[in-house]
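Taking the form predicted alone, here's one chain by itself in structure tokens.
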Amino acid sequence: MFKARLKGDVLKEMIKVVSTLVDEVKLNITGEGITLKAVDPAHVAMVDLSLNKEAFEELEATDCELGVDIDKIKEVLSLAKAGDILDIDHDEEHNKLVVHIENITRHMSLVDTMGMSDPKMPQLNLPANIKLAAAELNQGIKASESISNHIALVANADGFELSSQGDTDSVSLKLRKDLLLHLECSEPVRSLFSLDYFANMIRSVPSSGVVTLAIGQDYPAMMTFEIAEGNGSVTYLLAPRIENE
């Protein structure tokens, strides 16, 4: 059984997060929030979110799992105006998920969850731990775009960069140790990434907010960050690319 309320903005972070990287997902819901995790078709990335109870405005669940179109989540936010409330149930019946938004009623089929993965969060120990507001990574990001299709990230205990490098031109994004909000580098590192893995995920982070970058030399970077005014978490994990000798 599942039935909730809650704010369009909420689902909407939540869709735009997960929206990134697939376009089927599995929720499992329990009667304390949601939580999902799931890895794009290319194998680069993976995403692990959870919506805490406090989120909802109102939250009746019982143990499940429901596969859902992200498109058809999509179409129907795209009715939502700022600060409307959203009727969201689980017709066990028919299998459907029944969306009211205002006088609207969606009745949307599910996707079959027995071909979904369970994918498992790797547990990395990564040297360098930055904190910082996503505004800047943004800044950094934009800058990059018209140089190059990926991206280097590089630490050490002076500060953080961000930078790119094409074929003629290069650009690069530095904050000092004092511009960041945090800043834990035990070795200096360096990894380059996709950019546009990179700028997608960075871009679902709500326009306030503050990213929490993990990284290591040739590692994969860890991103966190908070959705749903601080009533929910996203993980993603974005794998490097090597550069060759």
Contents of the next structure:
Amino acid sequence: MFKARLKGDVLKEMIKVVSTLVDEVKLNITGEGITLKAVDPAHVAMVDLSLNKEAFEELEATDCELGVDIDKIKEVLSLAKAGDILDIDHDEEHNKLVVHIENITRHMSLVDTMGMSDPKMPQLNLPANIKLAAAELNQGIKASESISNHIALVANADGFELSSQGDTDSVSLKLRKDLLLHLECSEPVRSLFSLDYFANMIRSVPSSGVVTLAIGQDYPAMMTFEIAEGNGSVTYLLAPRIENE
Amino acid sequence: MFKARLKGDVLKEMIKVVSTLVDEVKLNITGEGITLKAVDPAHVAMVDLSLNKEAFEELEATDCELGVDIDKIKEVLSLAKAGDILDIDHDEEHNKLVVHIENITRHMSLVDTMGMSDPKMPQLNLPANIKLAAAELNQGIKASESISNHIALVANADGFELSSQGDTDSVSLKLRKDLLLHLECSEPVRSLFSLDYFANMIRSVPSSGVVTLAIGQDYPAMMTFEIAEGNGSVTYLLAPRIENE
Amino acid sequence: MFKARLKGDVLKEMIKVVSTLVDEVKLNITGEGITLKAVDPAHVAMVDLSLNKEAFEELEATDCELGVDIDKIKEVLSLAKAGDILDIDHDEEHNKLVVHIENITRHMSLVDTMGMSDPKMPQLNLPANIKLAAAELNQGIKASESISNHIALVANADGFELSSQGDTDSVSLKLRKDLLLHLECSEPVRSLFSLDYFANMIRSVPSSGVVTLAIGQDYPAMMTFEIAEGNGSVTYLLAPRIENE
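In place of the form predicted alone, output the structure of the form predicted together with another copy of the chain.
Up next: the whole complex, starting with the chain shown before.
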């Protein structure tokens, strides 16, 4: 059984996070909220998202799994104006998700969850921890896009740097410790990532959001941030690229 | 003889209505205003539009017919800023339409009206009459667009419904009687229409406009609404599609 | 040696002017400012631009020439928010231009200036001089774009006219003397130009800018206007097209 009432904006934030990696996702639903874990088809990145009971206006559910098509949810969300509230329930008889916005009712077929994996987020011990406004990262990403398909994340005890190296040009965004919300770095580190993946992940952070980055030396990066006004959280894991030198 | 002075916004509303169905149109001009009737090339829909003398700032005309190319009028209208007034007259010697906006003068060739038909709007006795804000219909149309190329209009004594049925999903906008401006329905009815045609027609209603829909059982629909701040009126007729069952 | 500090908006105006004609340009730099001259690849138009010392927040330079790739400057400018200040210097050791915006640093390779010509702006004695708001010209250009690829500039002692003639339609923007900021015209003149070139040139005038046009009979046109809030100036020269009659 699943019956929920929530702000369209909360569902939008959630779907934006997931749609950077997958087209379909399995939602793990309980009376305490929704969680999901997904790996992108190329196995380069993973997402772990949870939405607490407090993120909902109302939530009534017994434990269940629902497979949803992200595009269909986006279609419904495109009908929601700012501030609209959605009612969602599971029609078990026909196995459809039923979404109500204002006077509109959409019946949506569900996706079979049989083939969907249950990825586990690895425990990583990453030497550098950086907390900063997503807006800063977005500036660095924008600067890198004309230079390369890759971006390096670099940290030491003094600050944090995003940099990209092209054939003839290069660009970097340097943030000294005092421009960061938090910096903890036990050793100088540098890892290279796909700019596309990194950009999509950072762009799914709610506007005016804050991101905590954990990075190492040629190691995966973890990004964590809040959604649903603090009533939900996201962790992305992104595999590094090998630097040619 | 034809010489008129009118708000660019009035001409824009008129051209938007006509351009949903045809590229060229014959204007029937008298000293009392302009009327036009047109059928789309696929013979699926018809429009009947009239613009009263009061819709013009000034109008001096003897009875005549002018064939105009809709795209050329659109080009001229793209030069008009909100509130601009247009002066239009017929240069009979060269058979051109001459349009003045501010300091710009455009001479426009006319289209031969010889081959253009004079369609007659049929008299239909339709059992359901629904009056509502175009904005409501637009929400229903938007919801249907991801589901199907067709939309059903359904009415009974309790309310009005727009619905679309896809292979796996369905959507409906239900408006109970109290959410409508007017409902008159002597028997339950349902007719199916091309979503494209219906959407274009409803989108040509001036913003914050009100539409009166007349529908029957597997029968053409009529849509009527005002333009030119009440100094003009439009009737669309749209043929139904057969439901496969 | 070259080290400058200037508003992003000033550099944007300069780049917009140059990019209408060329992809790469040689900047002639002195302690008094920057000048450049360029001819487009088709040899239809020329630009002569100068930016005085006063256009900069700071400028320290010894005489030098730098070849820059316009697209790369545009990429950097896309990172500048309104009001942002840029720091630019020449890293002579690696022959790179280094641009700083906020916390971002971009190293940009320079273009070899060896093959770049030093065009000379011819001295022309043009009988008609018209000064007017660029916005007026933009309206005339917009009106012409649906009619033809060419635009005629026409002047006599009474006024100035932009006109275009298509196969069936024509359009003109007529400005009587009292609608112009200045008109000096010793003999009636008319010259035809490529609409594309003319449109791009006029669109690179800063918004709310004023243009001085000098034209003759089947002769090149000169357009002059200010950039950098009066601390820079631009002269465009545009070759005429032959009228078929």
